[in-house]
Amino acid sequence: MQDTAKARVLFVDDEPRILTTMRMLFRNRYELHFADSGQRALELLKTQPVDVIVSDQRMPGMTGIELLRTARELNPDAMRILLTGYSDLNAIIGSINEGEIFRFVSKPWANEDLTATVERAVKAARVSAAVTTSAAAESGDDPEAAVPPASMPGILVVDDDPQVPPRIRAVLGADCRVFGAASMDEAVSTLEREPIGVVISDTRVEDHPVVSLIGTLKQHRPELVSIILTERADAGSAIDLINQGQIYRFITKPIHDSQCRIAVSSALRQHQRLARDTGLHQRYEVESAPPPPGDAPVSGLLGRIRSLRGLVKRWV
């Protein structure tokens, strides 16, 4: 483990016994740092950059989401893992939209799963930090600059409500190429035919959960960026969508124009970064998840997705 021997990992939890467990579990693996509150973690991050932050969600004074949101500004290359022992949908959505979480880990956890997750996060942090440094040295581009219309990839809206694609098309304006799909089969057909950079999808389409579709797309088209747009999410499906699909943003219906435009604009920039810098793909690695048992139509679609890699076109 020479590549991770000196990796710096920060554990944040207000329970001393949890921090003691982390010390015992990860000693001799990484350079370990500990904080018993979000505020103390931020004080540490101002002077000590780290590769991975593992934080509890429920802490007095500052929640894990609030910590990770600010930590993202202080230490943007660090991978962020949230420990959660309860199902708070608003908290989970906030961590996706504001903290860009790498993984959720549910309490109580299996030690082997947690150690494997931290190890993957360390490797991703090292790779992406190197890519970011190299890109900054070679380019003066503003990462927040708008995507020029001439180079804009397509946006695929997957929703069995026929009113949603035209609504998003109207919100985004004529410069955006928006394609609608009322089924997962139609969505894959569009991906086979059109250069798509951003997928906007409900959590379920024709009563099929989309997590397998989104996850398989991320595995085989890692430069694709996904936004979930829904009014019927639950905490469990949101956690699956980040762990198995690395969704980029989560927005709720009814559609708010400004929120939609901001999310899509940011997603398009993210797509361009991932298309240009393939070293960043590891940062958005997903957990493998089998398709729903006995769901032959979905399994067939996932097979078609695996052949999409050769069709990729890039806008850089």
The other form holds:
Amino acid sequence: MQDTAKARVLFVDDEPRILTTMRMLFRNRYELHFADSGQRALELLKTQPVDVIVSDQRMPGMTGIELLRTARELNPDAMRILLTGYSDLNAIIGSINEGEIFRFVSKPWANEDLTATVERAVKAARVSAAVTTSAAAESGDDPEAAVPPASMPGILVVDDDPQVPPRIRAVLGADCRVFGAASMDEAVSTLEREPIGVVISDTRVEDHPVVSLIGTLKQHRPELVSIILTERADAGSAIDLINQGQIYRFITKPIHDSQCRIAVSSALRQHQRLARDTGLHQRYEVESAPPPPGDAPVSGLLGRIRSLRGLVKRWV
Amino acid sequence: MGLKRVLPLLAAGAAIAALVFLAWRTQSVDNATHLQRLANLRKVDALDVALNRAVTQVGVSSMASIADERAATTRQLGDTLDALDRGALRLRGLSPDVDRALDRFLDTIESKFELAFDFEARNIQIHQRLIQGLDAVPALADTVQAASAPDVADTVSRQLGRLQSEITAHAVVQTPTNGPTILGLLDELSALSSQSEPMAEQMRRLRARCVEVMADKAELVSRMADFLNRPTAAQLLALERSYTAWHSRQVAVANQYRLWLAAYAAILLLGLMWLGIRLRRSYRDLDRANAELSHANEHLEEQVETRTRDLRKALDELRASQAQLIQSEKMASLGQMVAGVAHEINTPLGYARSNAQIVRDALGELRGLCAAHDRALAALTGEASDAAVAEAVATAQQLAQTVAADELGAELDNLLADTDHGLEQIAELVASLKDFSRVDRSRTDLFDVNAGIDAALKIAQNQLKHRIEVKRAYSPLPQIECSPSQLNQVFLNLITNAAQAIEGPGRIFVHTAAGADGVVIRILDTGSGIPEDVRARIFEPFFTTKPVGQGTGLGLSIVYRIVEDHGGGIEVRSVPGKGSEFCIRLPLRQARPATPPNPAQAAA
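Switch from the form predicted alone to the form predicted in complex with the partner chain and print that structure.
Entire complex below, previous chain first.
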């Protein structure tokens, strides 16, 4: 990978004027590719690896999510950004779970935000590409290999419904160490005490949105992987959770055993990867969240989370 | 007539017939007849006795009057016997015993009659002879007296006198002693007359005469005894007894029947009592039912009022919840519409805004270039050193190269044109929205259906774009009187349904035509079609084939109501797998002026 070469960015939109605008906005910065449909984009991806894909969601023939999911298989290193005018919840959840996207950008966008996001994505793509190639060269170990049970990190379930942690424990079986927390305070205490690899949380705990907690955790402990398990799913908070919290999976209640097991084991593998290769962290970098408005207990917690940083080194 | 009505009548008739039969059987013994028969028997007895007496009297006298009396008695007796034998009160035929007794009695009394006749005839003869004998006795006594010796004359005379009185007494009233006495006297006289032959001679004649008289008398007596000894009385008694026995039997039978009648009457009475009790019970039931009925009647109005109130309340609640549902359906479809329109607007808005920023940034660059040019120009025209001039010109030239003003200008023009286009698109969408909602118009208005369909298609553009080809075949239409916002809802709903029925690429045809008294709108799609069983129900409220939570099932029912409320009609034709056609007919003018037909409208 030549650092001097311009990064390759692919824009996909059925509206040609959007593509024109993108050309104008990003000319001189990257090597730009354009496609006016999902099919064209996939054709292009087969011949031309790219670093970042920016796709519209609503397109005839193939939606943005479908495109990004297939692109992830074709070109797993490419960072995926979804540009959307209006998305229903199912589309967003699909893009999180199947597309593992980096950001949602809503239309209309602010140019500086979009350029900053694309820039971050480019940087992350380049770093992680370097990491994966070197890692592959070094050991050639399978990143999907099972986690050795001895070093099995714990799973923290944050939910104010006391029935949820035992339920998860029952679903995951005895191999996993599952900790329950009914409040954010309790969650942070557990994080201070135990080596946690995966956090399963509702969108709101005791009426506080968890997005700032998860965002702060991700900022300071990038190897932590979050799963949202909720019945109060709404599109806005899901978008915030991906942009500001880089959540790994979004599952809706009621809990389906197999779905839950698959999500947790893949989250554990992801945690393993992130712990091993700090270079990957940039791929899951979060937007700096706006400070929680006058939410004293939460901001107090965030301070405590920051202090956790030192502990991280010990566990990894 | 049914069997149910015939049977009781037959039973009642049978019961009455049985009753009449029994009563008749108890009446078979007629007491008056019985008494008259007995009286007849007594009369026969009395007449028999009378006859005996008459015959007895005849025996002692030969007076004609007595014979007449006997004849009269005999006649009466004969009549009475006839009555017994043949008359209305006859005894014959009642029973064999009675018949036998009667026959016996009749035979006896007949023979008695014959004897009586014989006796009478004989009696007269014997009487005459007796009287002659008696008459002869004194003459003979006189001759005896005359012929007697004087020494015995007194004795003879006395003896003769005794003989004469004894003979007379014997002839009239025979006694057991006077027969031997006469014979004794005759013997004494014969003894006395033995001394004198004439006297003895006279005595023999007298003796013969006396014996004759006595024999006659004995014959008379024996005849009478024979007559009187006929057992008429006993036989009559036997007859009476057998009759009485028959009568008693009859009475016993009648009594038996009376008993039966009593038992039957008792049974009938019991039956009647049972019927009465049943009737009474029925009456009681009827009374109770009647009471309940009247009670219910009294409370009926109250109940009706309560029920009506409840029903009205329920109806109000139903209306409210229906209105609420329709409202939420409208909100849901509004939400979908907003989502689509938001996307439609956000796309042009996105590039327009971005373009504006790019232009502003480019303007900054151009302004920098202008400033560099100005500075170079100033250096050229001013007092600046050659070096400074050269530097300024070089800077300006370098900047001009970087900025590439001509190229940039062309690109900026391009961007601005795009921006214009985007803004125009947004403006169009907003106009369609305004058109569509008609919030700035009155509820009933003159409306161009073609324009309405166009607006709906524009709103639904998001769902149709790239996937579905819309073919329009509009005819020039007269404006119709309607509620435009409601009709727009109808068009949008049908177009959205058509789009949802099509999986993957497809086509929607929209035809409009002017009819004689209205307009006809046909919306066809190449979608999945509607199965027969679903087609019958698609206009029902809450009927949906979508999964729970993805449709209220009210969309088409609202369409149906809006069209109906406009006095129009909607029909659906469909071939499963090929597509569906919705055909709407709308009249030119509304029958009812300007009343908002949809109650949800008021809630909206």
